[in-house]
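As a starting point, one isolated chain is supplied in C-alpha cells, in the form predicted alone.
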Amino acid sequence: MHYDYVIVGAGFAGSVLAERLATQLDKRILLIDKRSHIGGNAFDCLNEDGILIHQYGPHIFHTNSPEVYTYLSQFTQWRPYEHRVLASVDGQLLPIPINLDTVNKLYGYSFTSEQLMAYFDSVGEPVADIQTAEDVVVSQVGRDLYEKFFRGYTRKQWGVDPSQLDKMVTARIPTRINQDDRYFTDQFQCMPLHGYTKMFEKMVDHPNIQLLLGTDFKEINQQLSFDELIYTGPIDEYFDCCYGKLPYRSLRFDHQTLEVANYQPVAVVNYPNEHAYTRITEYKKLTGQEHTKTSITFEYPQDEGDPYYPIPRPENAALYRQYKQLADGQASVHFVGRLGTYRYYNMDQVVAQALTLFKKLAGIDSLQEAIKG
C-alpha cells in the first residue's frame, strides 16, 4: 500500500499530525512506534490492582495556549487539577518552587512578601553574566537555598553539577515571594478525565490511519511506499549517529502498590538530597481515582535506557546543529518533537509544534484554522 505520510512515533507529535492530516486533508497515514502502545511517554494504564498509573512518570497537562487546549478538548474531557510539589529538606516537606512559606517554615522566620524580597536581595550572589543553572539560582535566592533545594536534585537528574548545565534547566522553576504553592501558573491546568491513553486512542481512531506498533521503522523502511516522512524519534539515530551520539538522560521507574489508601500529602514529593531517587509520585492524587490501595513510583535518573531528556550543554547543542544541517537538506522529511528537535519541550509545546507543522503542510495561515474539527 502507498501512504501519503509515514509518521515515526505515536506520541504527542506523531499522533497530532496523524489526526490532522487524516481528518483535515484526507491523507493516508501509517503511524509506526517501536513500543507496543500509543501515547509515547504520556502512556497511562491500569496496573494489576486496577489503579491508573503513568508508566513513564507523572505527566501533568498545563498550557497558556487556548489553541492547544481547544484542540485536545476534541478528544477528552478534563479533570481540573493544579499541581503542587513538596520537597523533602531538613526533615520537612516544603513547597517547591520556593515561596514565602518555604523560607518561613525552613528557617523559622515570619517574613512578609516585602521582607522576603529584601532577604533574597541580601543573600543572592550577583552574577554578571548568567550562563549556568547554578548562576540562575544563586543569583536569585543565594547559596544555602541552592544547596538545599537544587544542587543535589539537579546532579541526580542530569548526572552533572548545575555549574555545568545551561541556565534553561533552572530558569524553568520560578521563585515566588507570595504563598502561591502551585507548581505551574498556566491559564489551563487539568488532566484528561479518563487518562492520556484514552485521549490518544480517540485521536488516532480514523480509517485513514493505520497503526503499526512494536515495530522499528529502520527495519521496514525499504519495504514502504510513501510520499513524505514525519520523524519524531531521535534525530541522531535517523542519520545513523554519523557525527556521534547525542547525549540523553534516561530514567528507571520503580512502580509499587501499597496496601494503604494514601501515601503522601501531594502527588509528587522531590528528594533533593542523598536518596538515589529524585522524586516519588502518587498517581491517585493526579487522576482523582478512588481506591483502597495506592500506587507510587520512585524515579531513578540514569545514563542508559530510553532517551527522555536532551542534556542542555553547549557542546550538545553544537552537535545537534550538525544534525539539523543534515535534516534541513531532507526535502520530504520533517523532524518534530522533543527527540526530533533535541529540545526539552513540555507536552503543550510539542502539540503546538506539531500543529504549526500541520499548518505549514496544509498551507493554512492561522493556528485557529489548523485546529478546527
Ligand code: FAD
Given for the second form:
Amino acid sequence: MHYDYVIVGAGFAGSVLAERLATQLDKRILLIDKRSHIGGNAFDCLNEDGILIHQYGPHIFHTNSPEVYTYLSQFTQWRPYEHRVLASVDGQLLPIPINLDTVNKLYGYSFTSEQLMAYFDSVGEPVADIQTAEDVVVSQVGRDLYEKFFRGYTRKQWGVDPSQLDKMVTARIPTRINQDDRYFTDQFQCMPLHGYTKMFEKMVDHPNIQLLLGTDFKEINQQLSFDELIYTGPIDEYFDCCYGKLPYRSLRFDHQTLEVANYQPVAVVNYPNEHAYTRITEYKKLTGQEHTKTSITFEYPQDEGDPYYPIPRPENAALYRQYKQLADGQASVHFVGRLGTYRYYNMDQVVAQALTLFKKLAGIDSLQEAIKG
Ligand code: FAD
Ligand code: UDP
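Provide the structure of the form predicted in complex with flavin-adenine dinucleotide (FAD), given the form predicted alone shown above.
What follows is the entire complex, opening with the chain shown before.
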C-alpha cells in the first residue's frame, strides 16, 4: 500500500494533521504510534475501578485561541472547568500562583492589594536583565517566596537549579496582587466532556486513516512506501542522535485508588519542598466524575524514561538548532509537536502548530479556512 503521508506519533500533533489531511485533502494516511493507544501524553482511560484517569499526568485544556477551541469542538463537547492549585508550604495549603491570600496566610499579614504591591516592591530583588527561571521569580516576589514555592519544586522537576533554566519556565506562573486563585486566565478553559481519548477517537475515525499502534517507526521505516513524512517524536532520535542526545526530563507516575470519595480540596496540590514528588492530582476533581472511590497520581521527576519535557536552557536550544538545520534540509519530512520541535508547548500550542503546518501543506492562507469542518 502506498501512502500520501506517514505520520509518526498519534498525539495532538499527529492526530490533528491526520484528520486535516484526510478530511480536507483526501490524502491517504498511515498514523503510527509505538504506544498501544492514541492520544499521546493526553491519553486518558478508565482504570480498573472505572475512574477516568490521565495515564501521563493531569491535562487541563486552556487556550486564548478561538480557532483552536473551535477546531477541537468538532470532536468533543466540553465540561466547563477552571483549574485551581494549592501548594503545601510550611504546613499550610496555599494558593499558587502566589496571590494576596498566599502572602497573607503564609505570613499572617492582612495586606490590601496596594500594600502587597508595595511589599513586593520592597522584597523583589532588582535584576537588570531577566534571563533565568530564578531571575523571573526573585525580581517579582523576593527570595523567601522564591525559596518556599519555586526553588525546590523546580530543582526536583528539572534536575537543575532555576538559575540554569530559561526564564520561560517560571514565567508560566504569574504573580497576582488580587485574590484570583485560578491557575490559568485564558479565555477558554474546559475539559473534554467524555475525556481526551474519546475526542482523539473521533478525530482519527476516517476511512483514509490507517492506524498502526504498538509499532516503532524505526522498525518498519524500510518497508513503507510514502510521499511525505510527518514526524512528532524526538527530533534527535530521528537523526540517530548524530550530534548527541537532546536532554529531556521524564516522570514516574504512581497511580493509586483510595477507598474514600475525596482526597484533597482541589484537583492538584503541589509539593515544592520536603517530598520527592512534585504534585498529587485527584482526577474526579478535573473530570467531575462521581464515584465512591477516588484515584490520585503522584509525579516523581526523573532523567530516564519517556521524554516528557524538553529542558529549556541555552545549550539545549543550541543543540536543537543543529538538528533543526538538518531537518530544514529534508523537504519531504516535517517535524512538529513538543518533541519534534523541542518546545515546552501546551496542548493548544501544539494544535496551533499542527494547524499551521496543515495550512502550509494545503497552500491555504487563513487559519479560519484551515479549521473548517
Ligand atoms: P506527544 O503527545 O508526546 O505524542 C508523540 C507521540 O509520538 C507519542 O505517543 C509517542 O509514543 C510517539 N512516538 C515517538 N517516537 C515514535 C516512534 N519512533 N515510532 C512511533 N511512535 C513514536 N498541556 C496542556 O495544555 N495542559 C496541561 O495541563 C498539560 N499537562 C501536562 C502534564 C504532563 C505531565 C505532561 C508530560 C505534559 C502536559 N501537557 C499539558 C503538555 C501536553 O502533553 C503536550 O503539549 C501534548 O500532549 C504534545 O502533543 P504531541 O503530539 O506534540 O506529543
Ligand atoms: N513551578 C514551581 N512551583 C510551583 C509551580 C510551578 O516552581 O508550585 C515552576 C516549576 O519550575 C514548573 C514550572 O513552574 O516546572 C511550570 O509549572 P507548570 O505547572 O506550568 O508545569 P507543567 O504543568 O508543565 O508540569
